Structure formats: C-alpha cells, structure tokens
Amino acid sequence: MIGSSMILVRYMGIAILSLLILACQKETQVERGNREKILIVGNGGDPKSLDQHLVTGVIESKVIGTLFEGLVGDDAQSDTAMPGALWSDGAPVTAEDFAFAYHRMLHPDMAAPYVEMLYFIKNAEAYNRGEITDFSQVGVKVIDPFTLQITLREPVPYLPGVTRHYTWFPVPKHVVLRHGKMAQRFTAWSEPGNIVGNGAFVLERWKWNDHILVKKNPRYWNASEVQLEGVKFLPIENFYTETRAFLAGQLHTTYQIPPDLVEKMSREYPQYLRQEPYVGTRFMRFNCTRPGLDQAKVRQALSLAFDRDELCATVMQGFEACTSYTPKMGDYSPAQVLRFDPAKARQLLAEAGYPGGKGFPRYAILMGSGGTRSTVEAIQEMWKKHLNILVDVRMMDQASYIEAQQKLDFDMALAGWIGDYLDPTTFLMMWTKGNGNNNTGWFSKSYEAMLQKAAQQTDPSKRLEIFEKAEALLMEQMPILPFAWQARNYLHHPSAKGWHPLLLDNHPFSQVRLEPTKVEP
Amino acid sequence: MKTSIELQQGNSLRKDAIMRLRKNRAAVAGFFCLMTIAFLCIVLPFTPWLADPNAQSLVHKNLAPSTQHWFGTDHLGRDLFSRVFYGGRISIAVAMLTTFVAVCIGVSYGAIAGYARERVDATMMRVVDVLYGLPFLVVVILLGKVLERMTSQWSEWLVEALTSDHATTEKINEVRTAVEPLVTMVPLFLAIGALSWLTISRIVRAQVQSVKKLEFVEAARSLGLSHRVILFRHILPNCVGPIIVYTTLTIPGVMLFEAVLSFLGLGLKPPNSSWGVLIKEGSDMMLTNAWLLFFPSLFFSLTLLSLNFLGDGLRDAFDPKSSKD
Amino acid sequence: MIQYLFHRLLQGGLVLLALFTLSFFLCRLLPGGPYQSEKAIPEHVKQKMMEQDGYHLPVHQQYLRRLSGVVRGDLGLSIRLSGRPVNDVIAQSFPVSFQLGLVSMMLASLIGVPAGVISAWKKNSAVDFGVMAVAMLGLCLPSFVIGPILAETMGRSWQWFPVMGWNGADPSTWVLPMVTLGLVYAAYLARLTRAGMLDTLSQDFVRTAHAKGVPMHRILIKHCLRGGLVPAAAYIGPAFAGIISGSLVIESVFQVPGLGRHFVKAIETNDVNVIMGIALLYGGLVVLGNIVSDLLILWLNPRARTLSS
C-alpha cells in the first residue's frame, strides 16, 4: 500500500514538473492569435441563441453582427439589398430574405421578445398582435429581387441607425424552412453546422461557456477587405478573471474592467486602458404611487441630495456623473439640470412636510443580484448625511427583482437602461403610460403630447428641441433619479488595430486588423 | 439505584475529561483564542473605542493600516477594524445558531436510523437522499420570500414594543437599525440549519452502525435497558469524535454560505457586514487594497483553526475509550 | 449482495420520483416565471410564449407532461437558452464538471487521507498541528480567495498555468481549478480521517497488536486504516456527487464550462426545466454515490457487514 502510493506520488511529481516546463515555453494566446490572425474578444457571457428573432441582448449582438449584415440603402422609404451578395452557402441574398425575416419576427406565433424594434413598420404592431392576419397589409413589399419597399408608421429620421440593429437583419429563408416552419420558435437552423449568414464571418464552432469561433467568410461581398481570419469570443462573466486573463496575454480585448480596478489600470497599464462613452444610464426608479414619494418635491429633494461626483469617484469608477437622463448622442443636448445642492434639497424636503427629515417614511431601495453592495451603501450614507433620512435596502434574486418592479411592489429600485440606437426616443419613449419598461406609476399627458408632436416633426433640429423639452419635464417631475452615465472601461491590446470608439460599442470586426505590436511595460 | 451509579460515573467522567482537556496545549490555546475573539466581537461594539462601522468618510478612503485605523479603511472610508468586529458578531451568531440546529437534527436522525431495524433505516436514509437532491438554492430563495413577509412584520412589532408611543422618528429609526438585522437573519439561518443536517446524519448513522455490534451494547441490551438509554447514553458517546469534528467543519461552510447568500440578493442587508461579506469584498480588492482581504481572513482563519483544535481536544477528552489510557 | 444492490437501485428510482415531484412544485412557487427580462417583453408576446411552451396549462397537467417526458429520457427545453434541449446542456457541461470533479477528488484524497493518518499517528505533536494547519487551508480560506490568489501568482506572475479556460485534452488548464477545488475537500477528508483513525487506534485490538510488537506503520495501514476511513467514506458519497455536478465559484473564477453556472443562472431566471434536469442528475448521483459509499462502509467495517446479510 505504501509502496504503491509512493509510486503514485512520484508519477504526480514528474507529471507536474513536465507540465511546468511545457507551460513555460508556450507562446501566449495573444501572440498565437496575432500569428493566426484570430482576434480574441471577451464577450461578457454566452449568447442565449444566435437566432436573432429570439434574443434581446448586447452579447448576442456582437456575435450576430459578425455573421449577418443588414440593409444597405439609407432611404427611409425603399431600401435595397446589395446585388450580388451571397449567403455563406452560395445562395444569393435577395429582398425576399429580408421580407421573410420581418414576416417571421412579426408573426404572432414566433413570440419574438424584441419585436417592438419592428413596430416602426406600418401595421406591424397590428399584425403582431393578431389584429390583422394578412401580412400583405404590413408595410413590407418586395419590388424586385434586390429592392425592398418599407412603409413606415410615421417618419423615422433615425431609421438607418435602427436598421443596423440585428432585429432588422435578413435570415436565409431556404435554411430556416429546411429546419422547420417559418414561425416555429425553436428550430435548429441557427445551430453550428446549420447556420448560414451573409456577414463577414461564418460560425465555425460554439462550445457553451467556453468559446465561439467565427471564421472569415470567403463568400462575403467584401471578403478581400477583411483582414482577420477569425474572431474568438470568450464568454467570461467574471470581470476580475477577464482582466487577469488579459494581463496574462489570453485575450486582445476585454468586455469590462471591474470599477474598483479602473484606477489601478489607469496608473499601471495606461497603454491598454480604453475609456469610452457608451449610451447607457444608471438610475433609480421611484414608485410614484407611494405616499411621500408621490410628491415631485420629495423626489427632487432626494435627487439634489445625491452627490453624483462622489459616487463616481468612490464606487462607480469609470462611470460619468450625469447631468440629465439621456446620455450625449449626436446633436441632442438636454439641459444640464442634475446637480448637487443639499441646502436646496433640505428646503424642498421641508416644504414637502418633512423638515429636517422628521417623519420621513422609511423606504427601501430594491436591488437585484446584479447591483453592488457598496453603491447602495454610498447612497444610504448620502441621504443620511444631507437629509437626515434613513433608507433600507431590499435585496432579491434577479427574477423576483424584475417582477417586483413590474408589479410596483417597491419604493425605490436601482436600474439601468442601454440605448438600442442613437436617438433620444430609445430613452424617452419608455416613460409613457403603460409602457412595460416604465414601472414607476408615473405618467404625464403633456409629456406624451410632446413625444407625439416630435414624432410628427420632420425638421430634425426642431424635433430634437421638442425632445429636450420633454426631457426637461421628465427631470422636473423626476419619476427616476439618474445618477451615472454608462461608460465602456476595458483593456485593449495595441496589436489589434482599426478599433475605434463607438457609442453603441458595435465594432465592425471586418475592419479590424492584427499587427503584432511590442508593448512597453 | 442503577441511575445513581450512572450519575456518579457521569460526574467523574466529566471531571476526567476537563482534566484531560487542560493538558492538551493546542486545545487550551484554541479555547483562549476563540474566547478572546468572541469576547472582542461581543463587547467591543458596546465600547466607545470602536468607530461606527458604517460611517463613511471620503477623506479617509483606501487608507492602509496605521495607528489611527489599525486595519486600514475601505473604498468608502469606513474603518475596517470596527467592521471586522461588528461583522464577527453576526458571523459567529449565525454560524453557531445554524450549526446547533443542524447538529441536533442530524445527530438524532442519524443515530435513530443507524440503530433502527433495516427497513426503518432504509426509509429514513432515502428521505435524506431526496433532501440531498433538492435544489438547495431554490429552497433558500423560497424560504427568503416567505420569511421576508413574516420577519418584516416581526421587526415592526418588536420596534413598537421597544419604543414608547411618543418616540421620535430618530429613536424609532435607531431601534429599528439595531433590531432588524437580527430579526431578518435569525429565522433564515434557523431554516438553513434545519436543511443542512444531511451529511452529519450520514456520518452518525455509519458510526452508530459500527458501534452497535460491539460487546458492551450487547451487555447493555441483556441488562434490559431501554433502546433510548442504550442509544443515547451508551452508543452515542462512542460516536462523539466524528460528531465534534464534523460540527467544527460545518461552521466555516455556514459563515461562507452567508456571504454567498448576500451576493445572490438574500441574507445580510447593507450596510451591515459580516466576515463572509468582508472576505468576499476583500477578495475583489486583493490587488488594490490587500488589507481589506487580509484582516477579515485572518480572523476567520484564526477562529476556524482554534475551533478545530478545541474540537480535537474535546474529542480526545470525551472519548470514553481513552479513559483506559 | 446482488439483491441488496437491486433493492437500493429500486429505492433510488423512488427517491428520484419523489425528488422530481418535490422540486417541480417548489420551482413553480418561485416568483417571476421564466419569461422575465431586463427589457420588458410586450404582454401579448409573453402570453404567446407561455402558450407555445405549455405554461398556460393547469399545473398538474404540466407535471404529468414533464413526468412522461422525463421517463422517456427527455428533460425538456431550456427557456433561458432559447429552446435548447436540457439534455444537450447537460451533455456538454457535465463531462467537464465530471472530469474536474474526479481529478479534484483524487487530489483531495491524496492530500487528505495521508494527512489524517499521519496526524492521528503523531497525535497532539507538532507534526499533528503542522499537518492539520496545512490541511485546513482549504477551509480557512474560501475558494473565492484561494482561486484568485493561485491565478494571480502561478497563473499571471509566474506564467506556469493559464489563468483561466478549460481544455479537456490539456492538463495544464486543469491544475489551478483542481487545486482550488481539491483543497476544500482535502480539508474535510483530513479532519474526518484523523477522527476515524483515532477512534480505531484506541480500540483493544490495537493495544494487543502493539503489545505483540507489531510495528506502528503496519498497525496503521493494515489494521486501522479500514475502520478509520468510515467517517470519511460516509462523507465521500454525497461529496462526490456534489463535486462532479459543478461548482459555481470555481467555474466563475477559472472560466470552466461546467454545470454549476448553468444551474445558478437557471435558478436566477426560473428556467424550470434546467433546474429540474440538473437536480435530477444530481439526485441520481447522490443515490449512486450513497450506494457506493455505503458499500465502502460495509467493506471497511466488517462489523456492520452482518447487518445487510
């Protein structure tokens, strides 16, 4: 018995030693990626599916964006598909594929969760709700194999931005139908081996929670311009792990640095650190039906006593203290109304009937498992210090947290929103009555009237002006307390060139190239 | 007559055990270390030497240990020294409570199963198998849901009972801050304890089965002693070793589970802290503020090591067989 | 013996049925339902989804439907993963968790059992305390501390092993998760082995052997190890089932594509079929693990053997 275990120990020793020697001589993954022209990207998680009609996430958009490509024309009324473009199996991409994709997504049986992205099309919503059953009444019409006519519900000046979203991409009709009926929800067409795309890359391999590998698509219409041989997506959810892996040379670009490492990275690895704006806002929902919180003055007081700069300096490093709700995008510039003014806050609170915080109800901040402890702790402290009020915290698992908000079973809730396209509507439309993302119990007729007016306005600058007024009203009423604008803080290896800051973070991988670059430590 | 003899023997056994325990230097050291930590955690929060564990100060954020802040401060400028001791209070209370419940249930259940006839034993152990297989987190989330309603009511009652009718909002808030963490945590962890006795019961059952065939059990049986007396006075004392050892093994698991719960959105509410939460947060700050990981881990490890050495000492001391030495 | 095994397996079937029923109804009690998403899904779409996936049926009908599926070996579809079969989820992730669990358990036994034996032999000496203090490492520091420390040092600074990732064919990717996971179980095994060994060492036959002049290492290995391993053997059954069905912390720290993360995410999103599938798998493993561990106890402990005959 002793003898055999000794032998075992010896073998283990030899095995470990040889492993060590092997491990030391290997080139890093990044070096290998540079050699093989494969970009290794941290993607923050695994896509739920690659069928663009079944998903809603940002993670999915990165992968789907390499496999598919949308409309090419910029004309609001009639869009053309690229003549001569091919699917990766050699079949031509036609306008029929686009029409099929929209039909499939809008079909009630498909139950596509992100279907609202297509509601810009005339009669699309009615068809999706089953109020009309004839798809020819929907504003999608195939004129010829390469021309598609789309009739819109109302003028949508930002349509080109919307159609870049994956919900507007075509699907290969012949492949989808090969694996099932049109509006069948779960079919195998988007599985590795079956999926066919028109993007710069094709799906090579998908190992769940491990990696997704896409390889260059030789049939892509612009294949000669694509420099990369492939992209490898790593679904790393633990951002400490991701940062560590990057510094050990295992990936070219990360998804996100944990806030508490941002300062260290900017000090020690400025050559890697990228900090870019991103269209997203972190805010707090108020339940405007709760006594106390139903007063705009109370909500204003809570906002004025909220030191956003301090929060972004201590627990949300890398985020930007916000001055309004909608982040900066294009020409849209809402008034910078959010500020820190504890004296005014105390005055408003007194006017609302709680002088010096006396008699103020004890509310609880609702947070899901995605929220961070220190953020709420900092908020608790701010209100205690500046308004002399105490708030509790109610923690929940993610599903209960979402449900509690939808049922208005909360006082205040930490939340966030990320824009789908570059237009203020993606941030402002949700605060209308009955919108599934409102969840504050607040609505305002004049606010909705303004949004209506803006929708009919064809002059872009006047349109934005109306939105600015609507947002001013929103900030005056303050059903939500915005506290930080999202930013992308990530590490990027200098050998991946052609990677530019983008507000929606939808980097075109077809334009990235890998050139081995020495990095000075 | 019989009982009085037993009683007498019991007394002398206990005295012997304490004598033996005293001679075991590691156990004594463990005992004193444990007592010191427990004493500090219980008493220090009532003294003025400990800063408010939740008081934040921007000027003092991320300070390394110094004479002013012995264990340094965190990213919100809170004093880690007081957070460690306030946190220890909660961690120790939670761990003791949960483990106590788990051990009580597990030992009785396992002992009965091990002693009973084969059919009863098999049924009892298959029940254990079913409970093992249940998705523990689902059960805990559901428990949290049910208990959330109840405990918020309980703490309201308690606050009302503890304050007079004319109490100011400040006074009520103060009482609530003190009462709430306990009222919300205790039932949850009692329930968790009532769910984590499974491994103990398996270990005790195996041990009982191996002891019950020994000669002295036969002797007791032929004396006509009742099953209860045989099982709890004669067999169980012979199983005390693994019981004590596994008990000391359960405690760290519970302390850490509390942290896991907090990060799933259950358990201890901010701004309160516990060792589990402090260690979890410290592990994220490992590269930037290493002291935030070091000090909570130090106290956590010291407590566990002392517990285990004390447990070993107790095991040796109360081992009925070792009295023959 | 064969009859005993047959009985145990039959009981195992009943255990799984009870487990299935209990967890099915527990999952139905979870708040939220499986169609929650951060960005709200329009109500009529949600209704349609429920209809398509059979969630609109009365609960008992759903139960019977699922039960008949499970009996036929079909664990249903995952809602969170857009209709991916749960069988596939398990088929892809379980081998990884199994492999990792197996090597970790081997490492844990190689560290834990000898450590327990040595410290029982050198009871209350410096050797005992030293060995125990080291064996306890995996308990004193949680794996979410040990994991990152190992990854920072051996992974990032010294570049011995990759800091994350898993490749079933490349053992260098196993080392860090294996050590982190193994240390926890090594601590348990060491403590339990030590206790069991001390129990056996204080028995009469050891004294007799000692008096006869049998050398100590022979007494330890030949006479005591069997009895001394009983507590560890009782522990190892469920522990093994646990270790090979995935660990959230290890999988998250080292980016291992195992079952643990699927399970926790399924719970967070109420993905009932995945929860049920993994719970059933784990339940089956517990049943098997406990049978093996009970057989092990019988073999280790001749006195208990007469019981089952």
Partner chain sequence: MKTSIELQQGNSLRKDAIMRLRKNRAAVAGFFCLMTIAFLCIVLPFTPWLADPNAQSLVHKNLAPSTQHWFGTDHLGRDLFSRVFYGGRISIAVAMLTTFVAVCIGVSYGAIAGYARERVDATMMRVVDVLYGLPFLVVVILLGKVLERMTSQWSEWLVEALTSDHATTEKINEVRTAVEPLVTMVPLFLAIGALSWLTISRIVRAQVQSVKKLEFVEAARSLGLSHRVILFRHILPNCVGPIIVYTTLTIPGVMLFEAVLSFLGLGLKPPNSSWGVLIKEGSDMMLTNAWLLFFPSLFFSLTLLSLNFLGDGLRDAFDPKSSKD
Contents of the next structure:
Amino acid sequence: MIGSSMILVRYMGIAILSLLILACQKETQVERGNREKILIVGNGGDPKSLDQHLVTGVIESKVIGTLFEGLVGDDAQSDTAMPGALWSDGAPVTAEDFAFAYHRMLHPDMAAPYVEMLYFIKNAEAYNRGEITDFSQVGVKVIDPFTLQITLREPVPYLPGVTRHYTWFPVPKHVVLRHGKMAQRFTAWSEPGNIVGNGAFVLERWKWNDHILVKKNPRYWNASEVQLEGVKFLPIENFYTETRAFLAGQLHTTYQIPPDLVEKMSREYPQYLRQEPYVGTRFMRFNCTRPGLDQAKVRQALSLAFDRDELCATVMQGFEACTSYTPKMGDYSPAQVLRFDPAKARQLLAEAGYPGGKGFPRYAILMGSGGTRSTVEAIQEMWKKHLNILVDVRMMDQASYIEAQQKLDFDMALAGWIGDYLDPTTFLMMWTKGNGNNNTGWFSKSYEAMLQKAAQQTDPSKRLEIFEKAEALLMEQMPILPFAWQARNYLHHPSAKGWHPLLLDNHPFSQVRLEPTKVEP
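Form predicted together with the partner chain done, so how does the form predicted alone look?
Here we give the lone chain, stripped of any partners or molecules.
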C-alpha cells in the first residue's frame, strides 16, 4: 500500500507538472513582454549597420534611435550635450563628440551615403567633395565641452527637425578611435560588445536574422522616466509572415501590413488596426543609363500608362494615388502633373522608336523581399494592356536589393521614401548628382540650380514656389515614377501605451510603456 501511494503521488506530480507546462506555453510573447516590460517590434529586416554614418534606411533608424540621441529630441530638456550626460560606458558626452561625428561623416574617405544631410553646414559640401581640406573652415566649432557652435550656409528654418535625424547624432570619439581611424569604414566600434551610445537603451544582443535586443541604459540622463526594460526588434521581411506573427501574439507592433490585407484587418481585427498619415511616397526608380530608359519619352510613356487610382483602389488599399512626387506638407502643394493617359503614352512610346511596343527591351522590375508581389503584377498587367510591353520581376533579399540599386545593377526598382523632416527638401534634394540616395544615373544642372536658388530665398512663399518649379522639372524628366502617397497601415497591441500617430513615424521608445490590457476578440 505504501508503494502504491508513492507511485500515485509521483504520477499526480507528473500530471500537475504537465499542466503547469501547458499553462506556461499558453503565455504569448506579448504577454511575456508585458510582464518583463520588453516591447516587441517588427522592423522589416536586419540593419545594414548600426554605424549611423554608413546607413540611410528606416530599419536602421529605429534601432539607432534607441541607442543614440542628438542635439534636439522629443523632450524640451533632452539636449544631449548638457553637463552630466554620459555615454553608456560612463565617459562624458561633450561637444567634441558632436564635432568629431560631423568631421567623420563629412570626410571624403568615409563615403557616407547620407552625407547630404550635413550640407546645411557652412562649407560642409566643399569639404566633403575635397574642394577644401581644412576642416576648421567648416562651420562646426567647439566653444567649450558643452557648447557647440554651428554656422549654416543658408537659412534653414526647419533645422530643429533636421538635427533630430540620426545623421546629426554624436558618436563616441574615444570608442571609434579605439577600433580604427576616424574615417575608416566598417570597423568594429559599432558591433555588439563594442558599441557605446548615449540613448535610452544599450545593445544587449544582435542575433542576425533573428532579433536585436536593446536593454534600458542605467546611465541615460533621464533613465528614471524610462518605463521599458528593453525593446526587441524582429527582422521580419515578409509582411504576411509578420501579420501572422502579430495575430499569434508574437509582436506588440508591426512594421506594416500588406495593402491587400487592410480591408480584412479592418473587418476582423479593428481593435488592432492603425491607419495613420505618413509623409512618404512609393515610386519606381528607373536606371536612366539603360538603353531605352535613357529617353525621357519612354519614362513618360510608362508613367502615363500607369493607372494609379486603380492600383490604390484594388491593390494598395489604404494608400492614396499621388498626383506629384512630394506629398503635401504645410503650405507646399506641388502641381498635380501625374495622370493616366494611355493614348498619350502610346504616342510617346512610338516617338521614342517603339510603336505598338515593338522592339521594346525586356526589362525587369527589381523588388526587395519586403515588397508586395501583387503591386508588381498589377504594373505588369497595366503596361501589357496599354503599351503591349512585357516586363519581368527580379526579387532579392533586402540587403542585396539595396546594394543593386546603389550599383545601378537594375532596370527598374520598386522603392519608397519617408521624409526625414517636414520640409520638401527631404524629398527633392536626393535627386542631385552624387547623392547617395539618387541611384538613377540621372541629374540636371537646371534642377540643382533651382534648389540652390530656393536655399538662399528668405521669403517662405517664394522659396516654395521655386521648389514647385524644380519638382515640375523632375516630373517632366521622370527619372522616377511616383504612384502612391504613403500611409501607415499597421497592427498595434493596445497594451503598448504612449504610442501616438506621428507623421514621420519616429516614436520615442523612451516614452513608451506596457500596461497589460484585455482585448476583446
């Protein structure tokens, strides 16, 4: 009897343990994140780097924004160069770190792809292009450890917004130089175990193609107000996969949902769906060095045969068919020049030497793994129907997709641009010669002259008028084919509080909190 009782108790213990295991398995990642105060974010892919002088993308900006901050932040008192601000290794943050960062990014050897963001500084462009070699002539001067003087080349009324961008963040001079020379590219200073930041979080772990985890920085100047213990970024490139992961309780917030799922999410999961304005444009880049595509008439024909209204109504739901490249912002309202006119498109294609589509090259549309195949298929069908031409699809992983554009190793490429600040220059400046984000092989001296003229204009209304003329020229030459103004369509769990609609989607994670919330099905 004693033996039987012991066996019974043992089996009961196993049964109870099994039930406990099953109960634990029912806890979703979101529930666990709420308990541990770890926000789980879909981020669209792995960053190319965490060195802010080597990247240009939104994916990188999300992570870099947790590790670093600049002269202007989302709080009125968040001036990083204040006395007492520390790097995450305990070293003081000084004005010298900012000056060193700007010197590094502008150095010609650095070949920073987004260096134009600093061209607002006096003589910055001349130094970057090698026209002057003495950095002391650039408008960056350290007055004392906590005072940085910046002299601009032109009036920049939107400067506070510009300096919130990661290209204006400091880098830890003592750490960068420990791992190489100032302008040496891809050194180990920004890798896990070495990287030192001044933001609300520090890099805890980076498991490639799995996740990035940042943990709360105890040395952050405002650490007492940071309520999250960490942020976990998941590099899910396929947005259908990301949507399934969210609905399975694996994410607090997604990067985006596929446009063709917007209606379904609105109908079945309205408690999660967020639809918010977003300053961005979807477009197609043309490689203007390719035979055929080097003709403006061909590019214009492809644009005129593009039914943007149909695309946004049937495929890119939640987006708005664009009538110009730059989205409306403030008082800037560019001419509505983009239209659907297949008859005119066929005429231009014939004038370019391809009547009825005969002899037209068999181009391919490049897309990244995060792109939506249905969008490309709709484009293929439009051009086949209205111009009698066929185009193929070329899909790459996100990193290879970006690299191919930078090397002009493509015919056409689906792309998008999100404004870095609320001024038309964030959209128009990228199409200048040598700009690291141009990637079309096109440039125009007349276009750049207009941008320079606008930069010197002190009258706000006249300044915008010049930009409108510049954009009209850009759309006439058509090195890009804009087709939709962006919208933020994504899924967000209500337990993540302090998350508000923002035109630039630049959410300060230091101000987000997690409060477990019961969600009605």
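Just so we're on the same page, rigid core means the largest C-alpha set that superposes within 1.5 Å between forms. Predicted model, so just to flag it, every value in this text is computed and none were measured. Positions refer to the first chain, counted from 1.
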Assuming a two-part rigid movement between these two forms, tell me whether residue 285 and residue 254 share a part. no
The rotation of the smaller rigid part relative to the larger between these two forms, from C-alpha superposition and in whole degrees, comes to 27
